[in-house]
Each structure stands twice: as structure tokens, then as C-alpha cells.
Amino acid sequence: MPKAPDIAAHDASPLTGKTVLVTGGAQGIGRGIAQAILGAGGCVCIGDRDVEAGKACIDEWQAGTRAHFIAVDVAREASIQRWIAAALKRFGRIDGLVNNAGIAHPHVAPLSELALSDWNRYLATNLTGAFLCCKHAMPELKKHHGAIVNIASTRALQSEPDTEAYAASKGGLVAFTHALAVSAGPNVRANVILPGWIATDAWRKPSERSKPSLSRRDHAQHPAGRVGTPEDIGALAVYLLSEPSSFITGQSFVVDGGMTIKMQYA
């Protein structure tokens, strides 16, 4: 009879080694998922448009050669071009890639009133800058079998009044994580994480940083007893981007507490 496998050691660090790209990485989720990250043992390269948040990331994280920042607009492919070419000149290679960046609010304008270019605004930021990150980091993420980490929302599942642009492009994120999980398989895998409320008040940049202001009824209406954390986040990120999660790729990971199961009567 062969001997059963023995007990594996739980690795502490596990991207120790490893490059990760974060998009809109300098607050709020993306800036717990690039903390995550550090505190993982990886490098990261955090692009946003915020120059003055991004320079206060590596200001307070104090991580020496193992984060980078990078003024980059994800709407527009040069800036995503000169965005990875940098990333890759300043760390050697890319192994893992998070595309958090994107428009956060989620109300615009009723229907009858939305703007093409708010529409198309939405879209280009929240989606097409996913598709470009992914189609410019694809052959350095093949060639260290890499993985890819996209930010939806749960608003891709469950809607309120004129919010139509946004849980699109969420929910198109969904759709196109799937799809590039196919196509990219086996040297990369590709996932997508749904975030509920989560509170980012504190993850700014300092001039805009304050205490979460919740109730206990916020915190009440999650199943799980409370609003989420930009640390939530990126604990999923950290694993999703390492190798105990190689057996996983074009999943959907719905991140909010419990709300989207709980039902919900007037």
C-alpha cells in the first residue's frame, strides 16, 4: 500500500519572490490588497491615477525595493504600455496581476438621462482597462505561470435605481474573467472577486483619511456581524494569487458578508 502524504507545512509568505501589479493600488481595496501583498513576502507595483496617494503609499509602507509606484491611467492603452514596461524594468519579471482600478460609484443618472460618454466613461475605466492590463502582462505572467486577480462587485448580481453603467461593466468583468481563464489556461489562471460593502475611509490618502463612521445596524445587516475591511479583500487576493489556489481559475468569490444570501423584505 503507498504511504499517504505527509502533512504539509503552511507556507507564511507565500509570494515571497513574486511581482504583482495592482491597478488603482494607492487606496481604499486596491491599497489592502497591494498591504496584503507586502505582508505575503511579494513585490508590488502599484499604478493609479493619484499621484499624491500613490507617493504616500511608499512613503508609509516603508518597504524598501519591494513596492513601487507608477502614475498610470487605465483608460488609456500607451499609459497602461509604459505602466508594465517600467514594472518590469524595475523588478525583472511579473507574476501576478490585479486590476482593482475602476470607477467607484455606482450611481449616475436614470436611463432616459445617461450621457454616452458617461456610459462609455464607466466602461473604459472599469472593464476595457482590465482587458488591457490583461493583454499587455499576458506573456511575462506566461512565461512565470502567473495569475490574474480581477475586482468586480457584487453589484454585477444584484442592482439599485440607476446604476445601469456600473453593474455592466461589473458585471462584464465577471463574464470576461471566465472567458480569459479558458483561454489563458494552463499558464495562468484568472479569477474574480466580488466585494459587498466594504469601508475604505481609513485606506485613503492622508489628506482625505478619516475613521469609518458605521452604526450597528450597518454592521447588523451582514449575516457575518459586520461591514468589510479592505483586508478582507486582499487575504482572498493574497491566496488567489499564490500556489496553494493552482487547482482554481475562473471563479467568481462573492466577498460581502452574507448580504447577497440574506433575503431581504420591506
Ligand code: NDP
The other form holds:
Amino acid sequence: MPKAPDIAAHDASPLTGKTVLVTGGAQGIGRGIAQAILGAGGCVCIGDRDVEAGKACIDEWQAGTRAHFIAVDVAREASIQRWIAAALKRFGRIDGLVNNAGIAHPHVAPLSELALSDWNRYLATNLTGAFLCCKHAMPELKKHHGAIVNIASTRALQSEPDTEAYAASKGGLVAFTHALAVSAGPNVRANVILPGWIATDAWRKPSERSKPSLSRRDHAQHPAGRVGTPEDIGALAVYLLSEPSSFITGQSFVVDGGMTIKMQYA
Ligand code: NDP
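To complete the pair, please output the form predicted in complex with the named molecule; the form predicted on its own was given just before.
Starting with the chain above, the whole complex follows.
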């Protein structure tokens, strides 16, 4: 009889030797993901349009050559191409891409007042930006059995009034992810995380940083008993970027403390 596989030790640094690009990585959830990547032994290149926030990350992390910031606007293809080329020059390889940059404010206007320019602005950043980053990073990701993690929202599944543009951009990102996973496999995997309420106040640039002001009710309404943090998203992103998740692709993961499985009838 063949010997059963040995007990494998848990790898606390599964991203050692890997480089991951994170859009919108200088603040909020993106910064949480970038820090989780560094904590897992990886190198990170954050791309963000907020230069003050990007510089603050590099100052505060003190991660040496493992962390780098390059200004990028994911709504502009030429800017994305420059960002990816510069990251490749700096690190010599790209193993992972996290498409996190987005207009995070879901409320725009009632449909009758929703300007086409506003609709297009949400789609351009939240959906087209992810498409363009995937397109231009793909040749390099394919060389290294890379992984893509997109950041959508539970608003791809449920809504408040006057949030059509945001919801459509995030629903599009979910569909884009499973289509991409089928096309890009087996060399590249793609998954999408749908965060619920994530408190980002403590993860903003120093000039705007504050302690989250959350009530007992804010926390208690969640089946998990609390509002989420960027670390909650970072932990799953690291898993989806690393080897132990190599049989997982095209999937959507809700990280919302249980809010979308809770019965809502009044
Ligand atoms: P934040 O606004 O806190 O951080 C986003 C960062 O991305 C900012 O630094 C922002 O810069 C930057 N950014 C925005 N647009 C662009 C762009 N076109 N190109 C490059 N960088 C850009 O957002 P969150 O951390 O709250 O959200 C991150 C992602 O998670 C978003 O996609 C959001 O939709 C999603 N999400 C967030 C939830 C939450 O509760 N926080 C819940 C569900 C999903 P600037 O400050 O200049 O705008």
C-alpha cells in the first residue's frame, strides 16, 4: 500500500519570492491587502492616484525593497501600461494582481437625474480599469502561474435606492471574473471578493486618518458580531494569491460578517 501523504506544516509566508500589484493600494481596503501581502513574505507594488497616500505607505511600512509606490489612474489605459512596465522593471516579475481601485461611494443620483457622464465614470474606474489592468498584466502573469483577485462588493447582490451605477460596475466585475478564469486558465487563476461593510477610517493617509466611529448597533446587526476591517479582506486575498488555493478559480467570495445570508423582511 502506498504511504499516505505527510502532515504538511502551515506556511506562514506563502508569498515569499512573489510580487503582487495592488490598485488603490495606498488607502483603505487596498492598503490592508498590501500590508497582508507584505506580512505573507511577498513584495508589493501599490498603484494609486493619491500620491500623498502612496508616499505615506512607503514611509510607514519601512519594508525596504519589498514595497514600492507608483502613481496610476486606472481610468486611463496609458497610465496603467506605464504602471505595469515600471513595476516589472523594478521587481523583474509579476505573480499577482489585485484590482481594488474603485469609486467606493455607491450613492450617485436617482435614475432620472443620473448623468451619462457619472454612469461612465463609475464603469470606467470600477470595471474597465480592472479589465485593462488584467489585459496588460496578463503576459507576465502567464509566465509565473499568476493569480488575479478582483474586489467587487456585496452590492453586486443587493441594493439601496439610487446606486445603479455602482451596483452595475460591481456586478460586471463578478461576471468578468468568471469569464476571465475560463479564458486565462490553466496558467492564470482569477477570483473575486465581495466585501460587505468594511471600516477604513484608520487605513487612510495620515492627514485624513481617524478612529472608526461605530455604534454597538452597527456591530451587532452582523451575524459575526462586528463590522469588517481591511485585514479581513487582506487575509482572503493572500490565500487566493498563493499556492494553497491553486484549485480555486472563477469563484466569488462574500466577506460581510454574514449580512447577505441574514433574512431581511421587516
Ligand atoms: P478608499 O476610497 O478608502 O480607497 C481607495 C483608494 O483607491 C484611494 O486611495 C483612491 O484614491 C484610489 N483610487 C480611486 N480611484 C482610483 C483610480 N482611478 N486610479 C487609481 N487609484 C484610485 O476605498 P475603499 O478602501 O473603501 O474601497 C476599496 C475597494 O473596495 C473599492 O473598489 C470599493 O468599491 C470596494 N468596497 C469597499 C467597501 C467598504 O465598505 N469600504 C465595501 C465593498 C466594496 P482617492 O482617495 O484619490 O480617490
